[in-house]
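In structure tokens, one chain follows: the form predicted on its own.
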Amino acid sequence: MVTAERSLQLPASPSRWDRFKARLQPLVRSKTALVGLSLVMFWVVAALFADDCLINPACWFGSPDYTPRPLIARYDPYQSFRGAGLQGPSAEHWLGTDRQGRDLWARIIHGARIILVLAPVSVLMALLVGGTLGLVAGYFGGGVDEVVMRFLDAMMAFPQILLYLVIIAALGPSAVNIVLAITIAGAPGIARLVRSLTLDIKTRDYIAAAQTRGESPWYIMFVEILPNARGPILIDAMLRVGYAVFAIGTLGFLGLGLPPPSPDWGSIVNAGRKFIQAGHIWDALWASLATASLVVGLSLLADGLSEQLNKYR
């Protein structure tokens, strides 16, 4: 009797724990990914311990006697220290100064805190619109899908720089209209990954099932497709945030970034190119590392996640 029992016991549910690993795994297995990851968590440890901000509760209520300490950063990156200017990398200053005496480390360090808040939430509302745009697209076929796939067809004809000069010239350099460019011009190009990850996953059986359930087109569209379609979407969401890096960075360095004195990549690197020749080569250096070096480990992590997931197909 005790051992017929026995043998009606279903097995144990994995735990969150044995959840959470099985999802490492593929992050684990690729020594690809764990070198981007190693770059791109240098950059976001750096920027959220530039200053003293995530560990001050005075600075979460944004209290006005609030002043941030500087941490990692060791200078405040607005501070200039006089006849500093245009120094070498030394002890005191571990990256140099630029021409206002400005330190070179704290200025490259709240920069990636500025480029790790916009690249993301960039490529987060361009997943929004365009996700969406692809799902009722694929979804619905016919008529819609015609309509949504050639007006996007027309914004992808005009070169993305472009628009981003059109948009950022005609409402002004600022935090909010960088993502809104960003958003604009790449939303296209998800709306048609997720349209042909669309039109592939609703000729599944479980889709059909679903549809005999009197199930809504909402609900089937964003609980029955979409999660079976996040692994392509993800992967191509994190080379879009490396887009977005170099978006952000040429935006800056064409002088519609955000306004001075931020400290924008793309900004240092265009006031330190002009002392170049003049033998100080700090400024555009270290900027132009830190963005390669950002979306590169951002592009190693992609491919070495897509690598791991396709054996599993």
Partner chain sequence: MARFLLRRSLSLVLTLFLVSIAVFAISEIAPGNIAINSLGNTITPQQEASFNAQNGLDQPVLTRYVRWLIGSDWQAQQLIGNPVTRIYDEANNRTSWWGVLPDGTLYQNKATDDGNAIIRIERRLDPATGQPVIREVTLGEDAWTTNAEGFQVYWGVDTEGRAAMWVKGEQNEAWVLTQASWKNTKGAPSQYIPLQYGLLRGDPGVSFRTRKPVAETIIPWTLNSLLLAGIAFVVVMPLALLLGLIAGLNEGKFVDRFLSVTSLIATATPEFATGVFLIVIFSSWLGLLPGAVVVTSNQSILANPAQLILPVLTLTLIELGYVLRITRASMVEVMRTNYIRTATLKGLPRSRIVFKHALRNALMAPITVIILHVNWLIGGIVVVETLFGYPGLGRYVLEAALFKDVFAIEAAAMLLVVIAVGTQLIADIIYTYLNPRIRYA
Given for the second form:
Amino acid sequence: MVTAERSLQLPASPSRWDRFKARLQPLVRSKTALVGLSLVMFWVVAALFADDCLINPACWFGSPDYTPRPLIARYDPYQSFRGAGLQGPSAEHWLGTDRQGRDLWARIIHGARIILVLAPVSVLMALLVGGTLGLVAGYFGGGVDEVVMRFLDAMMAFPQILLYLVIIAALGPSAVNIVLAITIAGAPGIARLVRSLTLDIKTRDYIAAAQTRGESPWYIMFVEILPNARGPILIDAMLRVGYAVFAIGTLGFLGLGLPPPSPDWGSIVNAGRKFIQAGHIWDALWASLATASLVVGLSLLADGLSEQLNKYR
Amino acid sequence: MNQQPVVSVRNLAIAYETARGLVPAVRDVSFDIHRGETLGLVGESGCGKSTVAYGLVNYLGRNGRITGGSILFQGRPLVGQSEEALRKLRGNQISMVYQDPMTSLNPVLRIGDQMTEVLTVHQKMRKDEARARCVEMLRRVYMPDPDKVMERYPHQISGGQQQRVVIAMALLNNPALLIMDEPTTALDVTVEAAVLDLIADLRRDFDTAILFISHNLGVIARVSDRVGVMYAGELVELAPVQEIFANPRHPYTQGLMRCVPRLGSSKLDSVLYPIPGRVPPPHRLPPGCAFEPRCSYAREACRAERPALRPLRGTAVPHMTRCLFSEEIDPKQWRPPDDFALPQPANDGVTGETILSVEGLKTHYRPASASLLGAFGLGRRDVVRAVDGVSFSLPKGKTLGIVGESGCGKSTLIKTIIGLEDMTDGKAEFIGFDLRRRAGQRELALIRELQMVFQNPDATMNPSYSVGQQIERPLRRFKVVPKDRVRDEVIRLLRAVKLDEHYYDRLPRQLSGGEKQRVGIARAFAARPDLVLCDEPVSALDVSVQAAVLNLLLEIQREHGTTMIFIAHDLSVVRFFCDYIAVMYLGQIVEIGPAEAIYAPPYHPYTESLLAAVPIPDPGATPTHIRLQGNVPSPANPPSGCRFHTRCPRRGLLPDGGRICETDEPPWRDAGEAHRILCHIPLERLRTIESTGK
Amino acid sequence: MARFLLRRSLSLVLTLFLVSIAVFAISEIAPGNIAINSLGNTITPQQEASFNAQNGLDQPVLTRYVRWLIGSDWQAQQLIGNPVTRIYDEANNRTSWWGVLPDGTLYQNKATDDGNAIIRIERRLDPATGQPVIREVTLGEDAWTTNAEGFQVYWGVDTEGRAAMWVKGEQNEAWVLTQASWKNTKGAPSQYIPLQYGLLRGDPGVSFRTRKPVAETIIPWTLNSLLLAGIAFVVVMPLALLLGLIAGLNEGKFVDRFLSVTSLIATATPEFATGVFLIVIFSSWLGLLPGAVVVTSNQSILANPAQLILPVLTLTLIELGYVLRITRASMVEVMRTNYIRTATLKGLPRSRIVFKHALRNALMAPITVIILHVNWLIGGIVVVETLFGYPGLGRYVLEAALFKDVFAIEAAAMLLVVIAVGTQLIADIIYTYLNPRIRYA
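Could I have the structure of this protein in the form predicted together with the partner chain, to go alongside the form predicted on its own above?
What follows is the whole complex; the chain from before opens it.
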């Protein structure tokens, strides 16, 4: 028997709860991340409890005699108050009303729902498409890589706004098309990131070890490589959700967002900006503020997290 | 030496501010260095050697600071000096040479600019004058073509030359103190030898005090006048170089010397004794002697208090030690601990049947061309002949070592055998299987018998999965044991590599380098392969861990009769570990044979140069002056005739200066007992060369 | 280095070629019908067919792509037998296509209503006044030639800027959209080639919306946009690089935290929101600055510089934040490298370390990233121009997209891509200049 490196007393394996706490640590330690998280959480809660749909089973199954009861939103976002158009903030209408006399607070709160569904969904789609392309290009290399990257370069040379304009102009404004446009515009960037991570990770010895076990390329890509790229990908995705909110807002502002009467934030700004010069700044101001706070929140969160992760690497 | 020391360090303590609070990295370090004297600091990684070096110039980063003690430089205190006062000393009176020359030079400035500014800033010298000095200094460090080098950018010269530039730059102002932090660690053994020669020359010519840091006992023995041994942030022994190598009196120093193989010793006639345990992290130091938990002499007194650095009693030599019992522990009286059993000697009943035969194997590749023209197949494409016609055969149960400088193709060779690279040409047969296809296309039965152990402990394990999951994978994939017994088998394997079952759920980041390497070995042996390829498995490990891992590999091999191919750049390790050795140069084997035959004349001139370059951990050894010039030529465009002719130091032995070497490929010369040398020089002539193995 | 740039330029040309196909494909082949998109869905099939024929939309995709890219005049000239040219008429502020007779006289053609005779409208400049003089000549029987199928045909230039083929005796009708309504004209040609010089020669076609060549509007508006972006660039670059370096050098200190967080907020806020905030503050509340850009047709944008302030500020804020952050990150990274350690331990003064050793390395990453960011800037320009009503390329492309003005979208898209890709080449050149590892590869 050869003497072992006598193992020094290591602390016992941490419990799940300890690990969870350890994961949360960077969040709590960074003030930036904490501020970002609060902003994002505000909108998430607002979106969830705008009305009672989440807590009323009648809503879940689409019961015909169900009408949503407003909670946080206070009013129905589509309800017009007669003779109350273009009002400023008041006790009755916290943020004022728009031209049709609809309550702006209700519309903004309900707008959060739209954006908080569309943005993550489009990023998820872009992750699926871009991530797969990047993995394949990076792992196989050679001709596959050359073709994929040339194609993606051409896509990236295309200004994103143009892509949005052309796609939405050709297909018409709708939730599906907005998701499609953002997926197409976002996928090349994700593919590049994943490819560069893959190129780095695939030189590690444990990948060679898997190859010498004769593992299939798909096993290596998805089981051996992908889990080790998740950190940067997640942070990038968080930033991208921010960009997606940004982009969806911009589309709405340009008149390519969800068609009226949807309380899409960008569309509210677009409708409201005509009244700014006339002195009614509220529509544009509140919707702009909402969009900005959500994007800033997501960016702060991503920034604080990545800084903490780098510090402890 | 009665004059005032150049630098005098007393009770130096350095700590780093971390999330865990103030963590001491260096404690209670004291030493003097006089003019013209070299103090070598040696120790394993994490022992605080570099921290001492950077502490001297007070460059400890944002979170490091000197927490105690004093540093007198030429009589003046350094601690507490203003940044401006320090700046005037740095690069002028105190200069440094770093481990990694490539990253230490600014990539966007010409070498000339980087050198002259040292003079223009400190001496206010005129530009042209400074330039002339720099060229002169480059000449002093034997830089070929110094005028041209001044105009170059760092990436345009080789690593060895970069280090010469850094050394020349450090010497420009004729500093009183020169600090060298692992200056040869990043270099190939042949380049290292040349740089060490240079340092030895400069030591004679400049009257400078040198602090030389290295983890390599051989290098330290080469350059030092006195040697300080560091352990866990403390200086544990300090003595003249002869004394410390002949008569080490601290258990850690003794342990270090026992775990490196001497050049020429073999597993058949010697044993490595690793130091058990590992260096304690600075935030969890034991209360008493820092080395006590790993020390085989430890007694109650050692646990009670921290010993001081004190002179050794009963000797005239100035020998300091930090052990309570130094006088009693004679290295010559040392016996291995009771629970240390020698690995069983190799079973002589090995049949000797050939398990792997390789014939004319070639691996060429085209470097990935980034150019668009390349994409259309229009660009000029060089073929890199990484492995270019290699033949050998390997009997069952034996170990073949492959040595050579980096870039000689040794890694590519084993990657081709295991199927990570495409074989361009040739034949390779392994227990009846053809090895031409890549690993992904090979049948499971073959894959199972052929496994690999990797170099870098930090990359050998997938950071996302636990130790258990990673050892399980080959067990399940190759169906080594029934499904319900997989966990037991993993635990058995963990025990076999001296890790207990608690490691099952650990993640790689919770493991030390040596432990990761053990898991890598367990994973490779999980499928009970016939042939294991080891690509520098111990190069990245500290010497004490290296010894343990080598012993582990030996033990497993002897138990299972596994055949191995073993790559390492440390020629002593290869000699110790292997039965046969192949010496590779530029994709070809130039000499192959039984290990003992390779390390004794007749040598191939390349083997001779490699052996001459090995730093010997014995200050009495006289260095031979066979040195290779230049770098390995590009494998994309190898020299004609004998590939070694551009650097061969022995061509003079042939008539007309070896013209034939440039034109004709050399013949294989059979020196008997399967020992063959690829050289134009006749064996009788090669036999007259003296042995370089001391 | 030359080889590197050559390689980059080649790949750039290839990229542009691919993009041109993509732009063409998305806007012309993709779902939707140009005729219906531009004329509304009340048109009859005859009207649609006639519209398509007149605009060359009945041709195969490849033909249309070639004409769009390199023009159709050279093709038409062979059929007509005379050169064709485009002139600009100041009197009625429009351009028109004419055939050129050997003596230099310009001409257009139309047919009599029964289609039996061709009329040539000749245009000469009166030598005395310099004013154009128009007269109509009815051509004789010998004007007709017999084509391969045995029809008697005449190739000429019609009055709507097209090469056209009349077949003798064919009483062809065409639907023409006039200012007010659809009009059915007789004596129409049976085949058309819309005349254009092609994208590569600066003529991307005629806008369906304004009936004017796209180039006429797009060029001045692009210059307006470049003015806007240029001012923003001149403000942003030095300021952002400087602040970024300051933040990077003071990593972790208050200055750094302040600049980092502020710039993050500035760059994360969408342009329309920033713009709305600025308008609300400076225009609605303080009444200091105009909240919209008002330009009459013959007035320069610069006539009232105050109206440029808010658009420029909006663009500046978002770009400033972005560039600052990149520069800061790069500086922080460089200050941690071994060569900065070497420089410090060489005893160099801090100023020399920063300016000589760190700066060039630290600028390498931001300069490329920033210039690649032009894509992003373009998005900002579209929003800012729309918000402030600024007559620029961004607003043009948005309006073209909203009205589905195909040739205008195509032209604007290609222009934007050329700008984006061109700046990438510039980024490469700057990067190559800064990085000797590429220069002396």
